[in-house]
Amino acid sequence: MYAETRSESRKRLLEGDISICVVGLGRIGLPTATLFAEAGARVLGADINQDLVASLNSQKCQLTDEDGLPEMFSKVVAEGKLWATTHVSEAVSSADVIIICVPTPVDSAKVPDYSYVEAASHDIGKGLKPKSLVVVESTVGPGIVEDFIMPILEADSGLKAGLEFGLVSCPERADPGKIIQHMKEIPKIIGGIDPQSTEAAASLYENALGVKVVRVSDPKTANAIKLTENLFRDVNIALANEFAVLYERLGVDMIEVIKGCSTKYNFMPHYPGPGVGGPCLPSNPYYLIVESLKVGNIPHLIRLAREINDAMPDHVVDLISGALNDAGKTLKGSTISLLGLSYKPEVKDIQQSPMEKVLVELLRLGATVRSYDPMYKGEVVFGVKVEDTLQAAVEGSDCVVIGTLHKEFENLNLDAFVKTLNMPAAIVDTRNALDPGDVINHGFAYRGVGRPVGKWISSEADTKVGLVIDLDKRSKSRS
């Protein structure tokens, strides 16, 4: 594969004869192995968690919130062009193409955690052949290709990278929900360590997917591009959230700013929100710090951003706070239903969510706290059994949270709540997903992410909707 040319690749793909191992079969690694055995490659995945082999080898597909991706996977199963193994040097010795999607998630001490990334280069430059070609797409640092994970591939391989054998990174670009679309419509990036690399892999794609390729310099650049798309709506929903506290001290309506702000041509709309979730963005940061660290740069902004986004959970907690006070309630003792738990709307994932913090705070201030996802009926997340209906998480409730703005949410029944909460009750929404002054005409204290109470009311209530984010020292008391 390493060093074919596209018609050859092409020719090779339509005959069913281009074999690859897929190394993670996780959210993007899935779809990825389903894919190419759907564009006609022998495909075989190769997993550490051995459940997951037994049931995807069962035709049983995990990602079903991933539209298109459960029906695809079933077929090409059933054809049998791919099949799972826990044997991951061994897939990799008969493969043409070795894909890598692996987590690489941050610890504890917001520290990229390499290690599966490492384990995975290991298994591979085992069972690595001449003329294979190595992608990673999984996200990584800039410089971490050829600093890292080369040396490992030629060390356990015995084989020269740009010579024995092809090594690019092409990081994915797909966002949950939409992997399947995105994959096939988003240009890939990808960046060899060698020209013939950069070209093997650019065929692979071009051919399989039918996907435009951008081709750039080198493995780090590629990276480079993958974290700054990423950052750059990390430091602006950052910016955003700022506004939006600032605003509601201020009294103006950060919403009505944005729709304003919005008729300039030159403006990209960024909306506040509980936080940042998911694997990328809380993440990708992190990798970029610790590189430019190394080489004695201090990334200030992108630092400042993590730490403002971080920030808002606690910023809602006290939005909740003040809303029920409005109410005549106290925040220890008062029942609260939060209504999303996931990071994004219609995704089965947790990672990083924003309203794990948000559970937690409540649940260390004295609160009773009920959920509702819709992706985790009956489960039990954050610690609590999430609600089977919506209607048994918010039944004598003192406060609605809207966390996660999932489309059973966007058209909340109003007049149901005041039959069913125990009024007088409040609504917090993270989201704005409803319009204030319909929540207060129902009789219910309202509080939204950069919409001030004073706007919509002209009563004595208290409009202290929130501690302004101080980054050294930020309230934590709460009535």
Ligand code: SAJ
Second form
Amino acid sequence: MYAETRSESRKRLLEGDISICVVGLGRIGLPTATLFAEAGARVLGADINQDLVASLNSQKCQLTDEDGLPEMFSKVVAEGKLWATTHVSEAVSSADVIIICVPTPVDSAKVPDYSYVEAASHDIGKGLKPKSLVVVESTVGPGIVEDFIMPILEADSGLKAGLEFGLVSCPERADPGKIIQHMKEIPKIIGGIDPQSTEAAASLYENALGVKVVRVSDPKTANAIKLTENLFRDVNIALANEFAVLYERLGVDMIEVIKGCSTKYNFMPHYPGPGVGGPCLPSNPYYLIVESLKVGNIPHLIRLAREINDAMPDHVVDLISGALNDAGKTLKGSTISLLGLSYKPEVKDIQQSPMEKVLVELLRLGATVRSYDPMYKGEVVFGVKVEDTLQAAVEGSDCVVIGTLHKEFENLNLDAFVKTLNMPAAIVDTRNALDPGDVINHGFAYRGVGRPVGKWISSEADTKVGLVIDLDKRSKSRS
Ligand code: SAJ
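Would you mind generating the form predicted together with the named molecule now that we have the form predicted alone?
Next comes the full complex, this chain leading.
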């Protein structure tokens, strides 16, 4: 595989004569394995999780929220093109290509945890055969492939990278929920330790996935690109969050500001929220920070952005407390219903979800917390059993908090809320799901991330919450 020409690689793929081992069958690995099997390769998925391997071999796809994956997965497993094992080294020994898709989390001290990558590299090294190609899709700091993974592979295999096997970094760039589509559409950044490695990987991805490939200088550059695009996003979200807190106090509506700014061709809208969750953004900055500190550079803005985003859950708790006070209640002793626990809409994933910090703090302050998330009905999440229905979660509640803008929460029925909540009640919107004036006109106390306190009210509600808004002016400004 490593020394073949593009046409040879294509021919072998079409003849089903390429074997691929995908190490790590999670959010990225399982779609990757499925897509290569669909393209004609013989794919062996390897994972340390025995239960996962057993369920996959019985055609059960655990990623039910990935559009198109369950069907494609069942098909290739039924056709015998994809199967799973826990014996990584053995699987590697019969593979032309090995793709590493194991997690790279950060530990509680925010230090990148490369233990999964290290273990996988040892397992792969032990089974690695000459002329094979190793592709690192896991997100790691710039230099980690060359300085950490490559030495392990060479030591355990006795083979020389760039001579007897190929090694590239091809950081995953697909977004949870849309991975199948994105793996075919978003260009793959490929940086090899030598041109032959880069070309071998480029041929594979172009032939198998039909995706555009961007060749870059080396693995370090490929990982720098992946981290730069995600850290750019994290910093810009932090800026949106900083504006939001500032404008709340200045009496300016951040959503209105973003709409206005978006009329400028070079403005890139990012939105305030309860914080930044997921497996990527909250962790990725630390891969770069650690590498940066190794060379004596202190990345101030990247670190500060993390602090701002990590402080947003506390800001949400303050908003909840303020809204309940406006309704004549206190946080302690109130029942609060959290709508949405996943870190982003239509994805079943609570990794580093900001709503976990909100929930834990509310409990610590003496509130009773209920939750509802359509992705987790009836399951216990963050120690609280998720209600089966939205209605069950809000019945008799003192405050409803919108934490994730799942489709189900895009048209909440405020008339029904008036009848079911323990009025006077409060609504806190962290995702710009509701019109503030509409909420207040229904008689609720209101707070929203980035929405001005003390501007929203209609005449009939101000007796309840004591805030004032010039609705006529607002309606004019909206026309
Ligand atoms: N968020 C905001 N404001 C925004 C955008 C996002 O608060 O304007 C929050 C989200 O609610 C979420 C967190 O940030 O809690 C992360 O959101 P995300 O949309 O970045 O979702 P992720 O973590 O799944 O990021 C992935 C990334 N993809 C990869 O790492 C391969 C990222 O590069 C993509 O831009 C993103 O998906 C995407 O656009 O879906």
